[in-house]
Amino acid sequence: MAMNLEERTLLIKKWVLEAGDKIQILLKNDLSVQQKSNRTDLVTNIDKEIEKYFVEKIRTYFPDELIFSEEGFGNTVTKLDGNIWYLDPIDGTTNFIMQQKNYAVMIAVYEDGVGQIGMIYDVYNNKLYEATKGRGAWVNGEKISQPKNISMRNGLLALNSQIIFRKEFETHRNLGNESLGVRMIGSAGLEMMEVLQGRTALYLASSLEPWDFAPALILIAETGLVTRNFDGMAIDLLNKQSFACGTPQSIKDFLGYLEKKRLQ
């Protein structure tokens, strides 16, 4: 179905808000929880229902476009040609199960590897973060200003749980001593929205899948933030990898800190 970018954005927003309503309704029933790779890698019946909902919508309106999604109802994506949808039905599933907050519905559209539309919906707080290429980043209709380019020393550091607990990330963990303090939400999408709004200087995740970061990358591109993997390379939209998102200065501080530690 031929649609311009504005029409497609409005349609996706409608779907995202409907998905949020569906989650609230489904939460009134019992959750069915299953393990995936380990006891902390969980999926619920609601994750699957919401992904099926989006996949059905996308295949109805855009049948020739590929879907790169978490729960297995999309396509196998091996190259960035054409239009590709990135879909995480519930980012922060463990939070969703244990707290029923601090989770997000995330969706993005890329064309030939370039982000066109990204949305992250904080369902519990009813906050919809969105960006369309070249039109800025917004939350609930209010434009998000470019965050101040603060250093690591003058800001907060956010980490994912593997960096906190795994021995091989001791150097990354110790970066907290170079900051004003360490925070952890447990949802990659919402952690990046904290950076986007200037409340955190830097977010580090030991390993994220493309659907974990693709929606946020579009908002990030509209607000002057920087993303790199832990080797200082550009983020790869096809593969799982380490991930850093922050102000330009905090990314420079982080990579400089790692280099200094390697030389010691």
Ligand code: 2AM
Second form
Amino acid sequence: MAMNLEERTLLIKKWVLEAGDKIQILLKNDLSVQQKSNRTDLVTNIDKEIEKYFVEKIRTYFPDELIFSEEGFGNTVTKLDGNIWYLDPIDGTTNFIMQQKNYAVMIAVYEDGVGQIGMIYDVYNNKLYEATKGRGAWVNGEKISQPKNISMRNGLLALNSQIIFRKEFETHRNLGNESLGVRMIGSAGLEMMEVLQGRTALYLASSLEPWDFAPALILIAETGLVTRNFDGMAIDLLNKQSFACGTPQSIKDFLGYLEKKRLQ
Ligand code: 2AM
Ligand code: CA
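Show the form predicted in complex with adenosine-2'-monophosphate (2AM), please, because up to now only the form predicted on its own has appeared in this conversation.
Following is the full complex, with the preceding chain placed first.
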């Protein structure tokens, strides 16, 4: 990287905080909401504006680097070579529209497929989660310690709501019974920040896009948590896929449970 990691981290942090301020100013006006692929797949003028803001900054400072982003202002990314930016201007858009909270600005930089810098900004609660490779995960300047390795049985299970409408719902419903209880926030990034802070043992999503998980993966790697898809494989940074994130023990419990169901 031309700029060193520390300089890049500071620059991204400045952009992220500025984006948070912009969102709060823009929220004073009426939101314009559009449907994307279906009735529940929504985008607002603010999602687009914030993505454009980041894309312009990245293209000014790092013109040779590709951007993998949700709202269409980035590039088509088909391989992991070089520096790749992952950008979700607003994760939890439906919450943003309906609640104006439980959403986050998310950005990450990877180099040859290895996470370098990840940031997740919970604007409503003014909490900035960040990690730079090898330097731990932090929230508002406080280091996040490695969460206890709790089992699924002794922890909360968080679900992406789409999962309960899937055919495999029976399996996941029973999984709920094997945990202490089920929770749903509606923002993949913020769900994973709960796992990071030891409040949730395991988060499951039937289908997430790379911009939904790439920033959190860097924080997760810094705190000894584990991510896998539902086949037990490592997460692929280029494609949409099933996604599990949790303590090492809860991931083992989850994959063991799926395996047992497959054999039945
Ligand atoms: P978004 O708000 O950026 O779209 C909601 O349960 C979580 O899943 C949010 O993080 C949301 O991200 C993500 N999500 C919603 N619909 C999705 C889809 N069709 N594919 C992938 N991720 C989705
Ligand atoms: Ca989004």
